[in-house]
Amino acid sequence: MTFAINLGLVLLIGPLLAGVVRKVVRARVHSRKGPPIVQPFYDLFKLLGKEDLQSVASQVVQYAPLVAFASVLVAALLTPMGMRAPLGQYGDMIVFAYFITIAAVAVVMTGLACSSPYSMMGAGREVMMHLVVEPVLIICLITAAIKAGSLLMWDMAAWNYVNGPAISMVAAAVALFLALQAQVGKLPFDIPEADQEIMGGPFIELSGPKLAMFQWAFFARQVVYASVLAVIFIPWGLTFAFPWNVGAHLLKVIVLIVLVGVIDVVNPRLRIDQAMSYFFGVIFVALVAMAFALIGA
């Protein structure tokens, strides 16, 4: 049951929420009607049905999209989504971080394997963003692990629910929320893709099923990151009976992704140096949260 719930949330709710944000938020702000809510599914199925063309004869480009997609799905199965994670007993936050990193590495390797200078530039930007964004997630999870005395994400969520908000957990939640925009690749931090500048970056030479795999992985990744923030640092609804606990979790994820969509619509893209300065500040907030956790606050 939990396998179906987690996979259903990331594979179905991810694209659906992207369609909701595009229809309800972006279209309203731009004073237009917008595409139907299910448009992301139409786009994915159209790409999956196209001929699988490849501009370079590279095994990396051949398999990296599938690796990224599979890695995000495994990370989803390690993430509690209203209930214990299906693979929670087999992997903790360290294993989760590994699979999230594998997905990012697959994007970088794809960009480097393509012949376009834009793809290589996008790959370089992806590396820079990953090196300053992912430490925020790791530090925040370490903060929760210190408080819970466990590396299992469900134990972190349970501790926060039972003991109430601590200073360290609140600070970690703020830091993780401030990093969420970049973790899901939305403005003002969509620097690796930057359609107006480098025309898609690592994905400029991808099409068909390969591009669909990456896009679907990114839709799923939004739900995974939002779920980590929602279940560990906003643990309301954990003690509800099934299916109400899953509904409460889904409600929190929807609110977070809609907030991300609003920020995406009303902000311009930052320069790389501006993004680096911003995330050094967020990392500092995350380190302060971990320091509070170490002293018991």
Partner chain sequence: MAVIDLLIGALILLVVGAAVTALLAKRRAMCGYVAFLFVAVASVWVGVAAFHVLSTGSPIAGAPVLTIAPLNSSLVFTVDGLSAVFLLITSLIAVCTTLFSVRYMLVDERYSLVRYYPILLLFFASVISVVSVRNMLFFLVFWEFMTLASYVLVVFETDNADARRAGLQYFIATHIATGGILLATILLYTNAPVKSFEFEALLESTRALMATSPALIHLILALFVIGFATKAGILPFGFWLPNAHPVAPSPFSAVLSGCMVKIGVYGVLVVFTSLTPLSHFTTVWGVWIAVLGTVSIFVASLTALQQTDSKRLLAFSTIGQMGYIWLALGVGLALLRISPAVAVVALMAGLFHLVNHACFKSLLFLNAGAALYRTGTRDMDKAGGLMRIMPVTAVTAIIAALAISGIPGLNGFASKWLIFESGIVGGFEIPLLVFLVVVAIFISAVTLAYYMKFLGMVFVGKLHIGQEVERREVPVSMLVPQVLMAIPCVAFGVLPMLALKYLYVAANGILPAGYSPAFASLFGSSPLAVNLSLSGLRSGAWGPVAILVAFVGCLVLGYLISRMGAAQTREVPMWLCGEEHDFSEVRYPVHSFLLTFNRYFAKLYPPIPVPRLPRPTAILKLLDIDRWLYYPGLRWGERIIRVISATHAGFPQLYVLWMIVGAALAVIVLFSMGGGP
Second form
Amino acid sequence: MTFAINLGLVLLIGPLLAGVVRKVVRARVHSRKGPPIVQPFYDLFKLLGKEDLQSVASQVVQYAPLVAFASVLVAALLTPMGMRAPLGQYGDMIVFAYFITIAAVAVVMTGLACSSPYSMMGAGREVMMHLVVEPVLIICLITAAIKAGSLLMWDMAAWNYVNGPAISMVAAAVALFLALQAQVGKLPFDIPEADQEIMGGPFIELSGPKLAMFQWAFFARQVVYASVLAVIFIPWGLTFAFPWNVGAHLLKVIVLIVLVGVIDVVNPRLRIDQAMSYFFGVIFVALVAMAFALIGA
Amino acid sequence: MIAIAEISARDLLVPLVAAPLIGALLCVFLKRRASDYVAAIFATITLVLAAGAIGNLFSDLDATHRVPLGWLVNIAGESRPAPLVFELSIDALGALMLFVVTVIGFLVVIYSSEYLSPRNVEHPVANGKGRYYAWLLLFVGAMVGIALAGNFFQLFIFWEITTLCSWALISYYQDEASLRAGFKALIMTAIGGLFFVLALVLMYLNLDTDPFAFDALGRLAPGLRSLVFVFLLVAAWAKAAQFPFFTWLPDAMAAPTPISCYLHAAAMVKAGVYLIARVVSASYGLSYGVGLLTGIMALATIFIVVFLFLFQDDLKKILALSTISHLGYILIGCALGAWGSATAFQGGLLHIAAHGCGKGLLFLSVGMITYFTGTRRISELSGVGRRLPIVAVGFFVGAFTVTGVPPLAGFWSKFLILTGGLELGGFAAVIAILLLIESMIAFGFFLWVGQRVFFGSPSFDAPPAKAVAWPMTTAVIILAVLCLVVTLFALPVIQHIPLGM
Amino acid sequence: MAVIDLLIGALILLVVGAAVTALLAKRRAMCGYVAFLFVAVASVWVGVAAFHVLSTGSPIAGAPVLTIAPLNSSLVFTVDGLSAVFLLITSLIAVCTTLFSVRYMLVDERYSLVRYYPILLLFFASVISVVSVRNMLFFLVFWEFMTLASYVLVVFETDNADARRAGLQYFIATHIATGGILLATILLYTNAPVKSFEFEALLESTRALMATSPALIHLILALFVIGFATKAGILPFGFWLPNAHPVAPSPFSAVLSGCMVKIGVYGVLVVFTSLTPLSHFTTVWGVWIAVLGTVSIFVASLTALQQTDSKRLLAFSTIGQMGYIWLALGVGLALLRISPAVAVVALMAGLFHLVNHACFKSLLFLNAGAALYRTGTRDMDKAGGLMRIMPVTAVTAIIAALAISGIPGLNGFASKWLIFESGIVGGFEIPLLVFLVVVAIFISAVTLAYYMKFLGMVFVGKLHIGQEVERREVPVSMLVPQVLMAIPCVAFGVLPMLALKYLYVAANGILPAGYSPAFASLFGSSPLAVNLSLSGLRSGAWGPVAILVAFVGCLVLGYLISRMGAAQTREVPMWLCGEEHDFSEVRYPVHSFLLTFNRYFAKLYPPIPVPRLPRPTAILKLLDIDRWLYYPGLRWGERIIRVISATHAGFPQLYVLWMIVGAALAVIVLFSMGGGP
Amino acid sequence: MVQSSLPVMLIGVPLAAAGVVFTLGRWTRLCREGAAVGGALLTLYLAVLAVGQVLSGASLNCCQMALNLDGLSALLVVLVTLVTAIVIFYSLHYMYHQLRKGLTTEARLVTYYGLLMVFLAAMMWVCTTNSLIWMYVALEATTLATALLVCFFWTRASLEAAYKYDMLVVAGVCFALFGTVLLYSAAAQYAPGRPALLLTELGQIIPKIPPSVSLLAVAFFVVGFGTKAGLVPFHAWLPDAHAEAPAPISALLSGLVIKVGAYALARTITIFAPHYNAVIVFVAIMASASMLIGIFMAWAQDDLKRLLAFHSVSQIGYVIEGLGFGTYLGIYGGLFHLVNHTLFKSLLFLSVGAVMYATGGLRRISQLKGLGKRMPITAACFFIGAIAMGGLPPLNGFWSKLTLFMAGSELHLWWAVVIAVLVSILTLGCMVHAGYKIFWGHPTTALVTNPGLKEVPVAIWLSMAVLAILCIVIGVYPQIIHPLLHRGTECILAVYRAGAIP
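The structure above corresponds to the form predicted on its own; please give the structure of the form predicted together with the partner chain next.
Up next: the whole complex, starting with the chain shown before.
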């Protein structure tokens, strides 16, 4: 059942949340009506049916979208979403972090395989963003692990729930939230795709089902990232009875995604070097959090 | 066969000294090819006899076989018994020296048969080989004599003969440079020889019985003992080209390369350190001060020389300078021995063999380079390895041997010296560590030289296919193998060399 | 026949093989196959012996082969659990690389093979020997012989100035490092109660010295650590490595990176387990080792990111990965006294990563070698998209690259995961370790990044090679080794417990009794999943089988979804926003990839300046004794002679005067000295 | 004490030969050269006979002890006759060659051989006489005989050299006469009824006479006999005379004539030395000065023969130093060096003569180069002589020098030993330097194109070879002449001991 819950959350709520953000946040800010909330699903289904154009006959391009999709799903299965994760006893935070990375690998490989200068550039940017953003996640999770004495994500959440907020946990939560924007690929950090600059970057040569799989994977990824933040650092509602705990979790995720959406809408895109400088700052914050954890605060 | 088995080491000593001398005498009258064969035959005979003598000794390495030959009445004075001065003997230390001298002597003779030929690009030699071999064999005889000397006096006699031979052989080409170099070598080593004489005189005056026996120093009064030691040390410095007498050795590179190999790497210069080794081995109660003097001067030599060879362009001079520093190593081994470290002493002795093989190999390799190219300047050579692969192997094996890369012989000797130095602690440890540093510098430099000379695109055309030069190649290969296996022979021997304490 | 005889037999076989191949060097192909034959048999024997040790858990020892009496040392071949691990990876690499060499070395006929196969075989023999002795003297001998042999192979292409320079740098650096090790060894020896170079004797020496002169112990340990770090390529001491590894013939690069640098790790392990009793020194130096490892990880990986030469990139990567191993060892050693469970896991993690790195780094070098064999260039700009013509090579390269970057499901992940887990948990005791681990995790992403670059530029993407390149896969004899080496990458990735079981034997063997908790209490009892319990509780989990099943399930799901619309495929040209360009014009250069990021770290690994010694004329003059002492002395002598000779003027009158004066003087002198008997 | 006519015969035979040469020499070569050779050989035979008898410890005397042939005399006698014989053999071809070149005439050759025989007789006389005063007379006789030989070629230079030689030596030896007279007068009262002051009795007398007289006598002996021996500063005659004489005569001069000076000193001052410490030191000073000045001057020479002459000055210093020590070892070493110096210095002069023979009279180092290729035997002989003089084993010079060093050290005269050692190395350097300059290297064009430049005939090099072999034999087996030296030393010591207060 937990399999179904987690998969359902990421696969269905993910695109839906994107629709919500478009409809509720972006359209509102743009002072327009906006598409329906389920518009992302329409797009996905449309793409799945469209012609698959191939400019490079590379096996990598063939399988990368599926790998990205699958890895995000596995990451989702490793993430507790209001209750123990279905694969929680088979993988801890590091496994999670690496699985979520595979999606990025798939993107980069696609970009490289396409060999277009735009895709290459996009792939490069993807790598660079990943390099500076991922440490934040890791450090924050380690902070939690240090507090909890375990690297299993559920244990961390449980510890936070039981022992209440600590300085280090709060600081880590802040850092993670600052990174969330980039993790989910939103402005001001959607640098790798940057539609207006490099035409979607790694995805420039993709079309049809491949693009759809990538997009769906990314919708799902938003939920996964938000869930990590929500479940470990905002442990409210973990002890609720079954449907409510998931509900509470969903609520937290929605709030986070909407917040991300707001930021997305009101910010212009940064240059890659600006972004990196920014994230070095965030990493520092995260490290401070970890230091606090190490001294027991 | 039984008859051969019953020959004792003692029976072999006189023929052993005589064989090369007879060969030398014969060679005087021979020309060209004939002298090649005669020299080779007598070198072989010497080698076989030496092998017999050493082999016999192996049954009891602690033994000393003596053949007393004569008393010297003319210095007996009125009231004292005549001292025994003519005496051949063989013991472990002598056997070690004998091994180095005869084996490398044999190889050098073989090597020379091709080196001294009209095909030699640097120094084409058409005739005059008889004279060359005569001196060379005389020298072999003298070195055998040194190795077999039963007392200081005997050692001194052969010592001076080697000086003479070195003078004649360095001047062999008779151009201005070699004449001057030969003269310089003669004078500087003869000056050392006079110190040896003074030491002998002092021993004679102060000892009534056996004044020249190897253990004489131990029987002298402490102050006098140090004085005699210092005199012997000065003699050894001159012979072994130590500071401040080292300047003759680089000049002596004007000699034909096989001569440089034999005299200035393997044999003659070793006589100097052999003397000190003898003293340290047989004397009791050497003072700390003389060890200090030996050690510090050797150390100074080593570092001066290291500095000098970094800025040399002439391959042979580099080898000569390196030889100087390695003799310093042996002297340091002896100095540490004088301070009581048997390990370091054995290391120093082992280095006699190790360095003899390694440096000999280097010289022979460089000799082949000059034989084919006519130059020995590093800056004019490159890619020699492509044309002369065996030479490259020889050079590198030699270089690694002398710089102490295991499992080659030089490693073991340096290791023992180092261990001994650190065992003693204090200043000896400092010396040991400095040695290690020198070793590293020399290693780096030799490696650089080797690469510079042997790698890259060849700087000269391939030698004609006919010029196989097998005598030279054979000698190089044998020595290269020796660099690896000499330890197996020498290690059991050095354990039986006592350290007078 | 005792098992150890297999090992000795293998050594003899390798030496004989060296002689045989030396004789056959003129017939290049034959020589290669013969060498392979010898290596294969020897490797199997060694492998059997090693596996025997690992499976029984008890070390085996032979009889003394050689005795050096002045130093109280005998050569005894001994295999314990730790050695066995190294022996196994050596065997694997030896077989694979030798087979790979056969065709690879056929190409360039400028260089005689007499400098290749015989030396290679001797090299393997020395590696096998160096890990099979428990006597520091012989350890050093084999150690340095290993260096010597590897030097010869590094400078194999003697016409290549880079190779010469790298070889020089390599040999000098490691020789100096060995000098330090030697010094440390002798320092221990001289203080040993029983004068011997056996590990046991030296251990007693260390124990004694710890009480009396801790400073000396620190010095000794520093020399050891620096020495082994130099060999292992740990920065800043391993600066030679990125120069030397790329220039060697590719199969030997694989050996260097896969096998030789590991012996440095072996050395450190030996020092801290066999030569040093467990004490606070272990802890202190453990932390230092971890720090060194992290420095290497950080510097090397970020530098690797900047490379455009494929083999150089791999070389930097080697340093980085060695850094991981050192980090793990450091963590293990640091914690050994404090929390043995974490320490054991960390040590095992280090060993595991070592084994894994041996597999995938060798494989990567073989891949790069295969690419080089086909394209003739190591410049990633000059060749790309080789997957089209070399599918097997490319797939194995992808496996290796993903494994080394730590993609879950492959072996690199399993070991890194263990390292991170133990490091983080160890951080509860020594907080510094957590920061090191954070760096390591960060760099893990960097590793991924540069392997993306490597794969993307060389194998993936549009085929982009010169006209002269033959467009087909490399020969089978070069493919087999690659596939062979890819197998453990996958196998240990999916079933890490398989490896851990044996590594536990190895780690257990080198630790003091009572320091290693039971295997099951550390890793759980399931053979399919690693359930770590480090501080009593279950603190981490990695169940590759379950997760991979899920992953495959998700893949199928994804595939089904993507085929929902039954989309058609169509070949189209690359879209360059409507403009027409030749591909070569718009090709994205390697240098630009990640340029922005690299700018932050461009100064991390400055080129090492080669000092050009000015000719110190003044000092040389001073040392030229001839010039200021002897020759001026001679001139003075001449002057005296001239003065004296001027007195001999030639007049008889003068001479008569001399006589008279002389006679007068004689009388005066005699009388002034007085008579009297 | 054995009565024997051998001493008389030793003097008589060469005198008779001289008579034959002078009277019949013009007639045939047989009577000229044959008589000389015969005389020399016969004398040699007699000398060997004498040695044989003396070795047992006896001394042969006749004419009421006026002639006394003891161990020391025997040593000198055999040495002198041997070297003279060799030199005569060398002269046979050498002088004949001069004759063919027109440098001399047959008539003058008569003078040459006749004077040689006279010289030999005079030498025998010096060596066998037992009277101090007759020793002086005989000494002067040798001077006269050789002075005429020095100016044999009758050139201006040789005449001047002979004049200097004669004048300076005669003047110098006069001092010895003073000494003799002084001693005579002081000793007369202790030896009443004796015909003369016998050398064998000096020992008993010396302790009795006043020290001041003794010291003065010693001073005069040293000056007088020192002049003959070429001791500094009385050596000025020596280089000219050696250089201008014909090569065989140079060999005799350097090899023998100066040795009789040394012999005379051995007979006199050795008796004083044990009584007066001052004598030892004084002689050591003189000898050291001689060594140093001699070697320095030698270094300055370009003329080979002058160079060798100055080496003689230097080497005689060793001999006299040893004798001056007055101890067994000192006297032994001095005598040993005397023998050795005779051998190698004759060898060197003969070698230089050979060089002059081959090159047509060139004898300057700067004119000669690379002769060794053409004249290997001469070169070898020269180097053997040079190295022997340089004191390197295994040649004879080493042994005598070693003995001298031992002797000096025994007396703790360290400075003298150090000077001796230093001079030894300088000698070696100087000789080897000269040797390699003339024999090694590549010959100059002038020499290469000289068709006459080839090895000297066997008649010439055989003499050199004999001397060279003697050097080597003594070097390799020094004990061979030990008995003779020992007897010689014992003779002197016996004289001293006879007077020693028990």
